[in-house]
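Next comes just one chain, in structure tokens: the form predicted alone.
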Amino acid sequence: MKIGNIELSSPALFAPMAGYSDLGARYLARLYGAGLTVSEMVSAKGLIYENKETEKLLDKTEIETPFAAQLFAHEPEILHRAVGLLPEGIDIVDINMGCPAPKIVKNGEGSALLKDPVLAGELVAAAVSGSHRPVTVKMRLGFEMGDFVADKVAKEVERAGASMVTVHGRYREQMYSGVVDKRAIRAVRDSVNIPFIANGDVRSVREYDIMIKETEADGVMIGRGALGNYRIFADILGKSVHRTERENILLQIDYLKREYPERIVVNLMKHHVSAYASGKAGIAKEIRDRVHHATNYEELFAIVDEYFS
């Protein structure tokens, strides 16, 4: 599968998730065979104003090639300038048109862009003209429940030069509740001629196969279904990878320690350890409670050693 001139090694991709798709998580996703990893959401204005925290989100591990930077913006001229400032090592520019977070939506960004297909196309055209990299888009089915517009938006961004479209099968109004609408995803797929990726509710090889069959997508982007379950990428490829949960957790911590102070690493790992805990019947709540109160490495490692050895 190719995105523009970029060849992917697998049709199973790791989704960008604010607060979750950090360096450690992306390293594991690629280690297990994900065909593409994507940064957390990056503010186009933050890049222009040289915000250090924004720039840090673009750091990547040594095995993340190809790697996409996901940007959010609502002004074409701002996005045009921002893509020209992306550092070397960024292979693809992805534009966020799906984030449902209120603070993003109120600025007319993320899933709010689904209300204006013309502006969505203008943003893609601006990114294409400002960068030599392929430009992709990640979106939802629509803003308000039942107001299906993703096919119209997909056509606009394809005309504007997008090299790939990813569709999460929910409306912004749903946030992450309910189930994805595969028939609607398929309708978007049928509206474009560029590579198409389906997203939402895939947590196993069986669900991956069903998504591909019912949507005829070229690939699947997996987000929450991969947290604590990075092995899913190897399973989709039919590869056997022998690594314990403890080893995975320690690898994540190791990569985060390279970039962040102890307090931030511990707070980030609370989400990840909680995700690993979901597979431990009877003690998942106990693990989550323990890790929620962890404040330093000593307490974090004690939890990992007790429950994941």
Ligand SMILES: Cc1cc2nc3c(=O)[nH]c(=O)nc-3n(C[C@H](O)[C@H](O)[C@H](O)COP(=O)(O)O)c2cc1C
Given for the second form:
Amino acid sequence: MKIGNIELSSPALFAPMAGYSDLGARYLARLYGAGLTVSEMVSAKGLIYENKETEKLLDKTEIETPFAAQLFAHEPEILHRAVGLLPEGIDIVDINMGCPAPKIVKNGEGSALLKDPVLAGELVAAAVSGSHRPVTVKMRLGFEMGDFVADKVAKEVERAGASMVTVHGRYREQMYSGVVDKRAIRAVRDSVNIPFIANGDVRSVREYDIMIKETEADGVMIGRGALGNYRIFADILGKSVHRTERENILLQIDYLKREYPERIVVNLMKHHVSAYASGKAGIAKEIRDRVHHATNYEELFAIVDEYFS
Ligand SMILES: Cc1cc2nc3c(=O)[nH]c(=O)nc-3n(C[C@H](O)[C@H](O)[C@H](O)COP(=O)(O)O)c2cc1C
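I've shown you the form predicted alone. Could you give me the structure of the form predicted in complex with this ligand?
In what comes next, the whole complex appears, and the chain from above leads the way.
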């Protein structure tokens, strides 16, 4: 599959997840063969104001090629300027049209854009004209439950020059509850001729195969199902990668340590160790409770040694 002129090595992509898809997680996803990694969502305005935290979110690891920067915005001219400021090393610009968080929606950004397909198209056109990189869009099915609009939005963004569309098969109103509507994803698929990625609740190769079969998508984006389970990307490709959970956790910590101070690394790893723990029947809660209270490397490594040796 190609995004613009960029060839992807796998149709299984690692989803952006604010607070989770940090450098360490993306490093592992890519190591296990994810075809694309995407930054956490980044404010287009933050880029223009040269906000250091915003810029830091666009750092990538040396193995992440191709790498997409995901931006959120509601003003085409702001987005146009922001894409021109992206650092080298960013291969693709993705526009967030799916975030359900109230603080994003109240600014008319994220999933709020589903209410205005024309503005969605204008944003894509602004990003395309401001950048030499392919522009892609990630969206949900619609805003209110059952008010299916993603087909119209997808057509608008395709007309405006988008090179790929990803659809998470839920409405904004659902947040992360309920089940993914694969028939609705399929209907969006049928409305466009650009590469199409299905997303939502894929946690195994079996669920991946079902998603591809039922939606006829060109690929699948995997988020929560890959956390602590990065081998899913190798399994989808039929490759075997031999590395223990412990080795993976240590790799993640190592990568984060290069970039962040101890306090931040420990906080980020709380999510990740909890994700690895979910595979450990009977002791998952105990691990989560312990890591939740960890405040330094000594405590973090003691937990890793005790439960992941
Ligand atoms: C904690 C969390 C943070 C997320 N942050 C983003 C984000 O920054 N940008 C985005 O497009 N989607 C974001 N998402 C949505 C995911 O990319 C994905 O669409 C959703 O989780 C469904 O896929 P999954 O079931 O494979 O996780 C986030 C999801 C979660 C759970």
